[in-house]
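Quick heads-up: it's one chain on its own, the form predicted on its own, in structure tokens.
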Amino acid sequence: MAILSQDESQAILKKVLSFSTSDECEATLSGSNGGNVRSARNAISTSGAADDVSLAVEARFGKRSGVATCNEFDDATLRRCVQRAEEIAKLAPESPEYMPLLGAQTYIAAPKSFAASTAGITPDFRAMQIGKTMKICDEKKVTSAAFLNDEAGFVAKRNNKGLEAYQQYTNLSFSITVRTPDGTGSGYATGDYNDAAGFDAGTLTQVAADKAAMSRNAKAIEPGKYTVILEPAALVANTDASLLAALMNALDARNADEGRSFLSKKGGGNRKGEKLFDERVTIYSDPTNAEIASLTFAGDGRPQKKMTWIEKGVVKNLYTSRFWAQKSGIPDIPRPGGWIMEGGTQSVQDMIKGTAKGILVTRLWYIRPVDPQTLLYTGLTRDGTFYIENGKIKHPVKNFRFNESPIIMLNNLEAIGKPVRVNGNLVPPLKIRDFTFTSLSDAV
């Protein structure tokens, strides 16, 4: 099924809310189309396509709620639809954090979260590219691992408060793991972006393949406390495992006046307005950003806005629930999409060449939780990780399992380089003095 318009979204959404007979309801519409390969040892091994849009409708009768779904849209399915969730809410106990849903809200103007070279994908594109990376890697006598994917998507969102939204967009991602014949060398590199246009397959996998042949025959080093230049790609390269990623999920006003996250203050409260990092760390969102354009309203249909986070070390805002807001008289703010962190214009060679003596991280994987109160998390470095001497890269060093919190780390800053897009949000390089590594990993 194609993209639906705006027109065409709201129109579905209009007839699913004149079959309501509930209190209040809301219906969401949403679907993409996209399609993805996947190659290993050199050789696409899998490819697919994907075409799906589905409706949900939430009713309500006080605060009693119900929500069902369905993915065809004629009248009769759209009734019945609309009649499950009425009888699930009848069903179903109340809430005790019931908020009603939003009337009207104000949007800013659609970034351009949408690029038509990205909708346009097709099979042929996926293959070209792929197919880039399997020559460079068949040339240099190194085996490879990648996946692309992308896709092209719409959010339409309609009450009978008067709440109305509408916003498309896009996706490219690719990430390419390169391993030498030996398998003692590996590199990584992944790139993601709204717009395929600014995409090339060939240059991150150039970068893959350079680590790995880096990479091999690795000396193993002492564990303990170390200068690290982690490159972007090491600190958020997953959205829900990785360091800085773990500092945004923990900005929830809630956890934090309840007790249970590192900005809770003994005896009640949070520690909104102190300064906990170093002055040179500031993090905002915003969803018109052009290089990392994201939806303009959340889930619950409040509106998205430019919002920062942490101001030259001092923490500024905290997200929430709607009902935890009117609960506690705080602001009510969303949690945002993508995030920004400000940096400087150093590369990471730039930061190499300034670096009397410490390691280069290319990638953390395998990252799990050890103390929510002080954010400290465990992992393991992977796919290239290296010894720097008087400003160059001296050697290849085994992996590590290290033990940090980002709120240390970010304390703990000699550094900040160019921002990067990775994983829809813009991250600098960070040069960061005493990392704790605690163990060796054979693993490469």
Second form
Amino acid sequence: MAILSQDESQAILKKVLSFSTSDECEATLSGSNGGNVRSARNAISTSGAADDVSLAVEARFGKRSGVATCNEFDDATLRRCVQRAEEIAKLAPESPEYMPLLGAQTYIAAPKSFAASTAGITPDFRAMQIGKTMKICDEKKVTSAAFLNDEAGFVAKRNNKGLEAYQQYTNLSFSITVRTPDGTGSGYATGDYNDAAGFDAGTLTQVAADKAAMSRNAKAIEPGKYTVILEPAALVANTDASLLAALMNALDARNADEGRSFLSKKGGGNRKGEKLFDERVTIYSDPTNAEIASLTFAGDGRPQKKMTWIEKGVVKNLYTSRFWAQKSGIPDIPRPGGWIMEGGTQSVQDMIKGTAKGILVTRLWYIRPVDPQTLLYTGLTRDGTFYIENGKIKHPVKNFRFNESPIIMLNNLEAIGKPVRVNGNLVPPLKIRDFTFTSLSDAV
Amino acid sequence: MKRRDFVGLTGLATGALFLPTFPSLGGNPVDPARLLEAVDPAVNKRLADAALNAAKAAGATYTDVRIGRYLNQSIFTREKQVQNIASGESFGAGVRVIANGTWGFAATNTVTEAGLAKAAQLAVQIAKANSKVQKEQVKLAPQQGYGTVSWKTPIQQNAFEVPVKQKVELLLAANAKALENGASFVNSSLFQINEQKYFASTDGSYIDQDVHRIWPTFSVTAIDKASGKFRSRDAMSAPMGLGYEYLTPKAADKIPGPAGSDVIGYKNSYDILEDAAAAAKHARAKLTAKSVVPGKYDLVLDPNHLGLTIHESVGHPTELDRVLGYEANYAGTSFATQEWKAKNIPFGSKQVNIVADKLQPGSLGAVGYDDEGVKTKQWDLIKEGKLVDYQKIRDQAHIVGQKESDGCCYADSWSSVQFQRMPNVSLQPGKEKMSVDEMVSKVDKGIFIAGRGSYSIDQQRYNFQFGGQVFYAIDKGKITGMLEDVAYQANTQEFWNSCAGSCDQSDYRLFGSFFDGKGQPSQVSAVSHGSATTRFNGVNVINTARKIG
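Could I have the structure of this protein in the form predicted in complex with its partner chain, to go alongside the form predicted on its own above?
Starting with the chain above, the whole complex follows.
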């Protein structure tokens, strides 16, 4: 029952709303099927599957609200769920940040966020893909640890003010770390897709294995300020915080207006409209982009549409709650599902060719905020860090700890490469000057 | 208590659900009254047997089933208003099997005999599919069946029985204290967890456990509008394996920091009002604190700060799954390999004695049995500076030539597969009497650090950088004022070898990590780390100040 069609979903939601006696009522139905397989030491370590469908009902009386959920869909259960939400709402305090439920919305045509190939994945498919990685690594006499995860799901919403929304989605993500038997080399590759037809574990395994072989016996070089080429997986991670995601997470209007953001202005207000980055930096979101198709509506039902966040280095828009938008008289913009950083046509290899001296970084790790005032973050390189000289990788280098702010980084931009999909975003490799490494790590 | 009575008493119920449920807590929002309903162990046994039988019929040679009811309530406030109150419940079952020598796992929220049987069959199907590409068969350390047993966190007051109104009033009172003392903003929250876990396996165990945890916390921000500068200070509470009694402060549980620091530590109970007032003063003081001069300093680390250092630099690298490479793609491996251990290289100075412990009262990690039916225990990890053992689960013990698990296998939900997680890992206090003031009096050039700040460590646990909440300069044996922009960087072995000793048992306290992440798909775990205030000599301190224009 996990993937309900639009008609099936809306039929349940209509019935739910018909049971309501509240001033405002909204029901959200969501469900997913998923599975995963994980390997280590060239063997499968864990593997599982789970499915779930759940209904959440929010009832409101005036500025009072209550929520209840259930995961059975007979009339009696649905009626009880609505009654419970109403009972809770009657007991709740009035919310000082109350906003009425949205009425009918116009959503852009749903993009291809759902692929039957992904929804149809079986345990045998997962075993076959992970088996392929293990075979390649056995042949190369290297050790792999990998993770394959797939999910197919849907979200449907309806309220008694006329809002109606529905969309299906699928996602597959894969990542692999390959280590050499002597423990001196490690390489990494990752990919994610709406449509599993574009996925081949073997291709990504080759990339990681090649990097592992190249990164053996790394040399120590002094920490300091270096020109770096940050691969897309070093800029946005699907396993950790990351520098570009940190920047996007900081584009919140309320924090900026309240004075606790790098976007806060001295004396009050925010820095929207200011040029804070290199003019080549343009970041936007677009749920219909074929490569990163995502939901066309936000959690509260607001439409997601193409939105420019940073244009030619200027902060163009900030996202905000509906309450703060109304209170501050600013545009009512939801947080995006995924985003796109505009880039050029150069590959990482092209960027290496154009570098006299620099460091190539495959992946960053354990990235944590140090100072929200300057958006300073710390973390480390891992799984493939190389010294570049005269347009070629000269030798692997030991991993570094960095202390750097994405704001400073995007002002020290040397070149932008061709964007690729990482964790539902399109991210280009970046060449950055004066990137700050503060210490060395012996970790491989 | 009847459901209606409870809802009436709560007053606020689950109102104001305008923010999403805290993601790490999971579950679906529910009527708070449901949090007091219990599940009959006899029903669970019948359901578990359905899974065990179905898996066996499908060809499993080993099966365990976990029927879990995970309850949580989180309350969020800011300044004078309630932002969100969410009562959540996640109920379902996970079935893990070995078939054809390979693990398989499936989970379902259809908690019926048919639902569990179907999940068991799917788990066997997955195991058999995987066995086609698997080379090594799973080897499980033998485990006796315990029959029907139970365990419960020894709480005095179930936090879910306390009316929501009372809890909200306490948080709003803490916010008021912060605002009265100069805070520009304050966000406070209270997390409460109750895991009702039923475990059964083909070893013959039927284990019923009732686990409780609580975490009151806040963050205070002070802003200087003229300069645009803002600084924050978070709560000095520790999440604990306790009931609501943790929020009834007792004078005997308050431990003052060094003279001149204005820091108060908390042991088994927490005074949130006092701490909120102090936090506001600290946040304001940070706006004008002196920026640290980078260099080598002797560090005096408060237990509420040192706990995280222990967690990252000792707890994680001694997890055997990391040592063996199971986490290589995500959380990383470990420098503390079996070969490294065999060389007897010092992990730390002789002052360093670190114990793994799943029994410690009040700790987040205390349970009676792990999630593969192993009774929990205490054991040594580091003895007089040498690594003597790891943390293990049943399918790893044979790899290091041992015959039993350490009881370290856990899942964060019925829908997650259980795997190796950290027990409480704690630094033993000094055996000789020493107060914090005595320790500080012997430091010529140092920094006293309290509270959990920014933290980052590499994937083999060598290079780390830690910040904190408050920093005080120590000059010639005395605290001389507050510092800012402080972070220390070190190599794990060098750091623990620079350990010059700890204060005694009277200063010993627990730090806690409520949402420790690991695994793919990522799971969270809650764990405590105890220590007394401890000195480390000659640690590299950097200045983290930057200008962004």
